[in-house]
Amino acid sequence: MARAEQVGAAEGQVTYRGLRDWIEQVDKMGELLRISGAHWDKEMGAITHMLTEKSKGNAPAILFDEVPGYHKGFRTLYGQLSSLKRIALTLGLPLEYERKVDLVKSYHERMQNMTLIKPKFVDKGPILDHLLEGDEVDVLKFPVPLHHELDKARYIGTADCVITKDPDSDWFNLGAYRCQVYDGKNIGCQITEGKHGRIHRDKYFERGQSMRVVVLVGQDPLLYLLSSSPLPEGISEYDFAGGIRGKPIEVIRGPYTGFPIPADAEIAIEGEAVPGQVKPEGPFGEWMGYYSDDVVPRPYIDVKTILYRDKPILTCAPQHKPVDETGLLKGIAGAAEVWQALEACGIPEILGVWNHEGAPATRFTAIQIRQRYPGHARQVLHVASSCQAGAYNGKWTVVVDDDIDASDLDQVLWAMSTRFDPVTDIDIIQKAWSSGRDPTVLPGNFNNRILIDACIPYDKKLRGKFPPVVDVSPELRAKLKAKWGKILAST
């Protein structure tokens, strides 16, 4: 992958400009639902949950307006990326695919052919419409939701981008970390060990230094998607977004932090975290579908300034039991990075990678390959489960043959049921990277995971000794589709 210093002009295919233009395009696609009058206290989160849980990747984005107790025009947006089409729109990719895994393939191919582009500083932008400082600072000026019935606090940061800077370089990282509201001037920031923002914070705190931070809670969905992606160390999500767009992200300098803040962002919160200053954080209904994280003292952010544009939109991702937005967007972004890691290790014939939505995210990863040598399948399993994109909170990693669609769970289960032996085709990894989000987490934030070789045994495949599959040949399929196109259009 190109480094950010190698800036070049790549042709961008992203067709929208900023969150508001994205919303307009989603509305034209018929995937936006507008709701007026829903309360911030549990109603918005529960409505989103109920509309998403059985949607199978087709839930609408939901724009809530006229929130009781708040000015009209102070809105919240839920479920931005809970459909495959909206993820494709956000990445500037084609909207229709024959197989879900083809979306990951298109994203992976885009990553191979793009050049990272650094952000461009500008003097103006709608994020500068309003600036709150000193006694005016109040994050509850916005309709911050109580997302779930058992949450004990309102969370302003869910579909957010927390911007931190490495103290030893010019690297700015954007991560999606949850932010609890304590009061108008103090918000939490929960960051799991090993995440880039946590590494930055640990470095500052080890030196006895405070860490400045910006929390975006209304931004281009592309930045949010990338903030949830396992990008390599030292690669800024700003540079990656610029590469996808084919031009730099325009940013202003934060008045308190000096950090780059998107000029078209909706809401930006600047502050600092101070070593030794902690508050009890949690509980929160998390992306695995449980209130599984203990309430523990965690560093919080002392808010210094708030910037926001006229009629701001607060972006939210309530997170709940699958299927939900977070699992889908993390799954697609993570699958593309797993694919990248497999090819970077020189492993040939990777045909598809998919993180199944019900798992969610990287809890059930299926990789489709064309076997070329003994041990090929096992090599894929171990790299996919141990690379950066697959290491965090994984559980099941499955490899299947080229005739199995990795994104079709029925086909994957068929392979696991007919090409898999529980004695010889399982490997176990112990003490892997986990977190408190996992309800079965082991002491020390470890978990164990299972690797499933659901490929036809290579020696039998090579000698043609495995029973043939009952199927319709590609040639007959093409002939019948040509003759019976209308009837077979969906096959």
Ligand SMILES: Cc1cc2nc3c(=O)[nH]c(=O)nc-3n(C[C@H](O)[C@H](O)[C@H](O)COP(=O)(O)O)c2cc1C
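Numbering follows the first chain given and starts at 1. Keep in mind that this is a model prediction, so the values were computed, not measured. In this text, rigid core is short for the largest set of C-alphas that superpose within 1.5 Å between two forms. Compared with the form predicted in complex with the ligand:
- Comparing the forms between these two forms on their rigid core, the Cα displacement of Val469 stays under 2 Å.
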Contents of the next structure:
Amino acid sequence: MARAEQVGAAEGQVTYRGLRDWIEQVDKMGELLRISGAHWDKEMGAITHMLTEKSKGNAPAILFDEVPGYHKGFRTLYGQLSSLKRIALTLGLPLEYERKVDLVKSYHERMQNMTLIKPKFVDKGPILDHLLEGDEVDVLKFPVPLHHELDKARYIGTADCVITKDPDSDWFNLGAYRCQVYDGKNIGCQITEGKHGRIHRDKYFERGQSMRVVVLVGQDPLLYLLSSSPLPEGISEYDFAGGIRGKPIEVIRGPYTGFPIPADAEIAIEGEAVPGQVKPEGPFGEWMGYYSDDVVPRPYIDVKTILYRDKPILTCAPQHKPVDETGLLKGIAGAAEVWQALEACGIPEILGVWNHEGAPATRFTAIQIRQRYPGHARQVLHVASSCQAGAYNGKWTVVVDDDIDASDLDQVLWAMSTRFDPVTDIDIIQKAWSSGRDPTVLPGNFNNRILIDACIPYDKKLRGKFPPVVDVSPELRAKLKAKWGKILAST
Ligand SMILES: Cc1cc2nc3c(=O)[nH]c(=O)nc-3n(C[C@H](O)[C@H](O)[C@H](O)COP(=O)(O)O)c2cc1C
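What would the structure be for the form predicted in complex with the ligand, given that what you showed me was the form predicted alone?
In what comes next, the whole complex appears, and the chain from above leads the way.
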């Protein structure tokens, strides 16, 4: 990796222009690893896995080139968002934070002050460098990886954006959904029930209509981050990305679909899913850390055109047993959406939300509050676990007091071990939204989940009846730091 240089991230602004500029900035930050010669057959996926699993949020982004059997310059990028700094860079937020949860706070605050901006159509852009149509169409022109040892097939779509249009409105949704390769002209698209792309597809199919679709498999990391975030229904990730950037995303019109395609995207695949046309999909190493056992016939995409720029970069994000490269991304983006939802319900004094990396996505969400009234903590638990951003496949939702850092697992466990009563401080939600990716899924695709109130019981807190915490006071800390600066510098 290159030596770290200062990246000129102006506070509150996205400073990079697109994926290529983002890669340059990441290189300057010392967070880019370049690897030549790794094979598409398991090597790239396993190398990323091994560099990420114990990285504690500091894994590099990895740019693979000279993939055997492929032209030099046909590259893949893994691990885009496996560091806090790279997520902050992507969102245009300050790069340094004392606690992980502070980055969620910054993102949450940014969302409050943001106006959605629609994309702007332009005539030109590097995505138009090459256009494959008819017999030329071949998704295996790119070094599509076999990510995990027991995957049945190569997957071109992992860190992708699947663009669909609501048949009833002009809402373009972008979602990250996995895409298996069947052959050069047919790819899968596994969209779980309830996800926006799935709702769009179900609507078309219910009417006996085919659905046009674009799959971006190399794009601005901001679009990927938003595509894998639970944004509210009806909001286009394009408009949201425009809002975060403070200017519209420039798009060209897809030659087959007419859909907006980012002018600076790396690779865009246009196609169509036809009702009744299915192929068996999976198994694939999935986000819960297991191979999915739901190998069933699923609709696939008949590829019509492929657009790509010179020396294209295929973006990848295979998931696996924690910690994988999506752990932080989901921790931050999903947590910020839960925070939004709690406040939208009018609940006061939310101080932090964190989806813990060791428990994929929303399997273990901790929320930090300043208790103001009896029942406050329980109210937070129910909303956080049932709002749209927290509802899918949750398992543990925990609420802690203001003195506990929600993003510090040691502190959360301490609260759960000392402020929680297993009879009175627990609620169970039954038959909640789940999927076949969950190895404990119940018949009908439901799951049960647990809510833990690890706050000091409100009446005891109010009456000062809970024992004081053994800690070093802020005053003594400051005094000692002034006196013993060298020894205490890292604290
Ligand atoms: C790398 C990666 C792969 C994903 N693969 C899938 C998938 O195959 N199917 C799916 O339904 N969700 C998948 N997700 C989760 C969705 O992207 C996420 O739920 C997102 O909110 C979906 O967009 P939507 O809310 O607009 O439907 C994936 C997320 C990531 C980060």
